[in-house]
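Take a look at this single chain, the form predicted on its own, given in structure tokens.
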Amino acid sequence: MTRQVEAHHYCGHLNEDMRQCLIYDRPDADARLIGLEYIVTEELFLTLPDTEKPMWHSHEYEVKSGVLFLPGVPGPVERKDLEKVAKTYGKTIHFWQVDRGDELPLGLPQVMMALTRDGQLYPSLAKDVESRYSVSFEKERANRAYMEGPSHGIHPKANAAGIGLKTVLREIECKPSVQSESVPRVFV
């Protein structure tokens, strides 16, 4: 894992099996919308084609390690929600590469992965976040030790199947539909 960004998720529940989240680079009024994440239950994840699964990451480590937290939410309420999140999978796409210093969302959208084991989080980022939010990842790890991940274990194809993924742009020929002689065009 070569790039890391602080990500603030604002999520809505589409239904019991799926959440959809807007991701900002900070919680301030001038925050930049940098991406989105779809979060699904293990049951829904298991229905995905095997070719799709590597683009999804598990949330067990992020939750149990303490690095995923809900600022301002009382501990018991936070833990109740995180008990559910620890069992889920997420697909995250970042449109704005703020860690590169881009002033606009440039380049290809990137499928982003999550922290999945100790030693991946940059120590400087961890210290900064712990300081700004008055949280201790180690204390949260201890508080969450009882939590469980997916009931079938983390799927072997999740988390990019242990290898990196790269978004690639390629040109293809776009032929008009043979069913219609004209293609309606709308310009906004």
Second form
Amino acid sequence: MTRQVEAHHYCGHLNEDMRQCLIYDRPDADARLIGLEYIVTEELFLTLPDTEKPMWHSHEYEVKSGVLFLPGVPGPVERKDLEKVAKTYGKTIHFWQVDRGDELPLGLPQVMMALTRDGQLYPSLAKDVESRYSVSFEKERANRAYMEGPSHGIHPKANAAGIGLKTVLREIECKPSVQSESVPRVFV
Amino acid sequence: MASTNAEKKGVPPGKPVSLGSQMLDKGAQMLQSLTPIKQMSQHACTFALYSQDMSRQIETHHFVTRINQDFLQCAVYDSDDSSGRLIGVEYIVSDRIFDTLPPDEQKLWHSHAYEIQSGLLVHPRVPEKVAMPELENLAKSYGKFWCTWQTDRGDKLPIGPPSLMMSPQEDIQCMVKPELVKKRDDKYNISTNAICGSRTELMGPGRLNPMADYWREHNKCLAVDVENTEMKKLTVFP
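Now show the form predicted in complex with the partner chain, given that the preceding structure was the form predicted on its own.
The complete assembly is shown below, putting the previous chain first.
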């Protein structure tokens, strides 16, 4: 949680229940593609196997606190979309750890978590975004107080079930595309 | 909105995009600059193999942004139509940059020379002569490709840890299945074999780095798992 990143999502609908997003480190022409996110409704989230759910995070806090916003889109229009997003779950993978100064996308993919309550986000990161985009998270929080999260409440297995997740690399025996000539084959 | 192939196959499951959502999207498109995604300048169609199982091979559609002479970043989809699922991200670096990476990093990358010389990688609807300068660059490059949605095994949603992907090579163990190539060729009305014939002059890197395509020299493949770990917290989570 001590490593936090500002992320710019460019999302499209696959259908009403699912979106897929490309994530960049800034909204500029030379922005680095640092990851991707899939966003699903609660209904789809509940169909995921229990072993999968921890890799997904809830969006209720991000939306209701105001920190997630659509730059340039007027509040009333933005809120029409965000009231749906507040009920969704996301799976975010980052491939490029720009926050630690990597000039290239090094290492393994990282399963990212989202903010889930007050006190997690570094105030300096928040202030920086607020001033660059002339937004006030506090003001938006008040405007979004009417919004609700998932109907069944935030699933206990979501958000890494409160435990951290890390990716590890393993060396395994290769499974070839075609059996090599030296391996005996059985003809049926 | 007319139903797409994805909706027909139920991947992902869900209702068609509502009128309300369509209007919101159109509105946002008009108001927002969407600059990073407008930098995509190429569409390449090629094939990749799962590092943990080379018998699983996929046709991929790379939407490529060139950041500078030595670096490209690609959003990878499983088809080139509007219902294409975002299945991963690939980064491409020049051989000059690749040679500066530490060996532990290099083993996650694959070479592109064979894939391009063999005609497996094409730029759909772009004449070979027009694509040639870029192909010359790409033939010398190395890629790092993470797949996050295994639609080829029928996953209706993106399940599991990210997979490391590998590029086709001339070894028989990673031969791309002819029926996959034929399906792609028929769709674009091309012949991979004929294209291969016209690319005989294309050169790979001066020296193919032995850490790339790790399995070839080391006879071991690479798999990624997700494990629990202790999260460093500033406060309660979640």
